[in-house]
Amino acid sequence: MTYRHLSLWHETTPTDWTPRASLDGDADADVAIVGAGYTGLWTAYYLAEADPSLRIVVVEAEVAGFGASGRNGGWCSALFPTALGEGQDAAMRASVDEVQRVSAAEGIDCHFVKGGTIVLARSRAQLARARAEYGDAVLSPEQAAQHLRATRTLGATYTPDCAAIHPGRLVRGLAEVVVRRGVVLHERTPALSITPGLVRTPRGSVRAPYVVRATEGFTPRLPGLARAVVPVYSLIVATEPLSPGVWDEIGLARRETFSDHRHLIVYGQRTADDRLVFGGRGAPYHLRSRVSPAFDHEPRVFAGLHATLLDLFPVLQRTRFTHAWGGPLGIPRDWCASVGLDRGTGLAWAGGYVGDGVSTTNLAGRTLRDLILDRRTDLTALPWVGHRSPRWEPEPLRWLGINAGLRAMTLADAEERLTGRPSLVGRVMAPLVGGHSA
């Protein structure tokens, strides 16, 4: 497989895409870490930083940065898919800027701009949701404007814990970093099972008293984990650099994230060359949480993209699409992303992000190495840690709540277009399909 087809990242990240070697026989190791995205790499990262004598071993299916972490759509954000509390949400506030100072310091140029993230109200639902959410905090379509100007706009709530980045010059950056740090790094090499001080993988298994599986949208390929998760697709469109001129007539000056207040999410940012990218749900969800390289990509919604940009920005009438990718993230029965360690075991686990996992990842990366470490730290305090999302529900009865409700959401914001009343619809399902994905 070539990799740098994938996603407009991948082409545009100036590394070789050739795999490292594959693990070829059995290995010690103090840590194992299953996965080389985003999750297992800062893992790997903070605990060669603390204790550099770690043997520390990551086996990745295909290459660094193959998955969500190299496909997403570029929001460091301090977006949780849940509500837990404070606590929680100042650790993810903390999250962007450590992601931030990190990057710096280990010379990983991944384009990090924090330019905040404007969500527009273009509905009077939109609007009624956004103030009952944010109250005096919604913004006029003036001052909106000064951030984005789309058509249609009535409001807007604005946030500046978010940066645009570029995720591939991330994850590539950092397992070059963790490589350097005396992290062994086998690409190619998938793991067929994960048991307390065991990897299993093709050509050998990798021993360990502390295993962690950083697997995110592809854990339910594992044995047992079927249920765990499920993978659920977010495709994303990419038009080609825009002039000055278009950029004045957009906005997003300071490289601001942007969404709106709809059901089903959307997301966007312009890039450093000056690229929108802009992607979102309504992918389908596949039966048995089945992953494949042929659901990258799903013409209906990379057309319903392409459409809905339009009509946000009718200025792009003329401009060129050069890329259109996709890519499965992992979403828990309760939208709760998790972080934890069973220490009777020794097996470790970090996921089920929705969306919202640039900045969740390097948060569990830092609270893996305190509970790996026996570390009692504010970290290991926080609500996450150890949470037990429910199984999902066999099949078929979660192919079609999942299908069934991402169709419910796109007909709750054609509703709000006609009606510009809340939706019913759209509030039942919402636990359903909700979270922000980007």
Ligand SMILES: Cc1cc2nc3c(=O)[nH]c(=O)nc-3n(C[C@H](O)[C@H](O)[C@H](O)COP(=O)(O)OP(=O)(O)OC[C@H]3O[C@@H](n4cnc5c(N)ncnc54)[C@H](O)[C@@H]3O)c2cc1C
Second form
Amino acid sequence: MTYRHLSLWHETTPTDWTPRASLDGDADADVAIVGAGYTGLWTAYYLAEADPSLRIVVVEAEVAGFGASGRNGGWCSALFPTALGEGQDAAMRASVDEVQRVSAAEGIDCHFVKGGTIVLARSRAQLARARAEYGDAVLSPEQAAQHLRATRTLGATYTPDCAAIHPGRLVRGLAEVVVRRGVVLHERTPALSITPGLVRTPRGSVRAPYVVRATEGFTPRLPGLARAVVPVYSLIVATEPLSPGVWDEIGLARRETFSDHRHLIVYGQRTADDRLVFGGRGAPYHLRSRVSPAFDHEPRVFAGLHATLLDLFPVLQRTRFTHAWGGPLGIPRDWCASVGLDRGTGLAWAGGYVGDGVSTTNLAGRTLRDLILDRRTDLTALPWVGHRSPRWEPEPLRWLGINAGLRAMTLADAEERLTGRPSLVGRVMAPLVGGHSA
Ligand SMILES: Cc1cc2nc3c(=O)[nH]c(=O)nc-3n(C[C@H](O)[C@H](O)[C@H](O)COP(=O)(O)OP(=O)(O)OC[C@H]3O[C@@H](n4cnc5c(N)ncnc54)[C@H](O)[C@@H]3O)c2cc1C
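Beyond the form predicted on its own, can we have the form predicted in complex with this ligand?
Shown next: the complete complex, the earlier chain at its head.
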């Protein structure tokens, strides 16, 4: 497997993708972490910072940044997939700034620019939804155009609480920082099972009183966790770098991230090297929660993203699209991300971020530090701590339900495009298939 070709981000991250040494034999640690995405690495980072004497071992099935953390849309936002109240919201906003603080302090140049998010309303139905949610805060088309100039804009909503980042630079930078701080990172080392005090891998086990599961969309592969979250694929396309003239037409001068109020999520950003990166859902869920490199590419969805971008910005007519990729998100049954530690077994976890993990993983890492070090803090009192989502239905119910939901959202958007009125299907299904996440 050559990791450089996984995505635009992998290709443009200045890092050596050669895997670090696999675990070969048994090891003892104070904390074992499974998965080297943002969750596992932020947890390792804050633990090593709090107590440099801790022996921390991370095992990663592929390489750090192989999963969603290396492939995402780069919205470092304050979005949380479920409304849990002001405490959670404030903690999310602070997490965006914390990602910036640590990146700067550790010399991780992840192209962080906090330009906020602009979400357009491009049909009467979308405008009605925006008004219902944001009331008087809905921007006029003229105000929206100060951020972003897309066709058929009737209004927009704006929040300052989001930064555009280069995800690959963040995840690989974090991996390098934690290794420098003494964390042992074994790549190409898949955990075969996680049980209290023990992580089994093909050529040795890690024994540790605390074991953190940070495997997000890949979790169903682990024994006993087939129904914990479902992997749903989000897919992305990217353009060549665009000329200043094209950017004058489109906008995003402050590198605002952008979306619109359609049902089936889309998300975009202007990269530091002036490309448009644009993603969305719509890829099918695969029976028995399978994840496979084959599912990263879905020509129908890529074509849909391409067409949506041209519809938004006709100026892209002759633009070359240079990259297309995807990856699995982890979706819990109640759409609520969670973090926790079972004191009886020492098993800890964080995940189920749906598509809002870039900053939430940072909050998870700091919270896991406090839980493992047995500190009672504002973070450990947040409502998502210790939350247990119900399990998903057994197959084939899961497959039928999820794919019907995805299809319904696509149909609702098509219906609204045709009629201009809010789709009833969309209204009924929206709470079941989530809000504004990637
Ligand atoms: C296409 C896409 C776009 C997205 N866009 C955004 C966005 O713009 N903003 C946002 O906030 N969120 C976004 N997300 C979600 C966000 O990327 C994730 O929530 C976040 O990266 C999750 O981090 P993680 O460390 O928990 O999981 P991952 O990054 O998926 O890491 C899990 C790691 O565990 C490893 N692993 C799995 N099983 C095992 C095992 N048995 N043994 C050892 N290692 C194992 C995997 O190889 C992987 O490296 C997006 C996700 C995708 C896929």
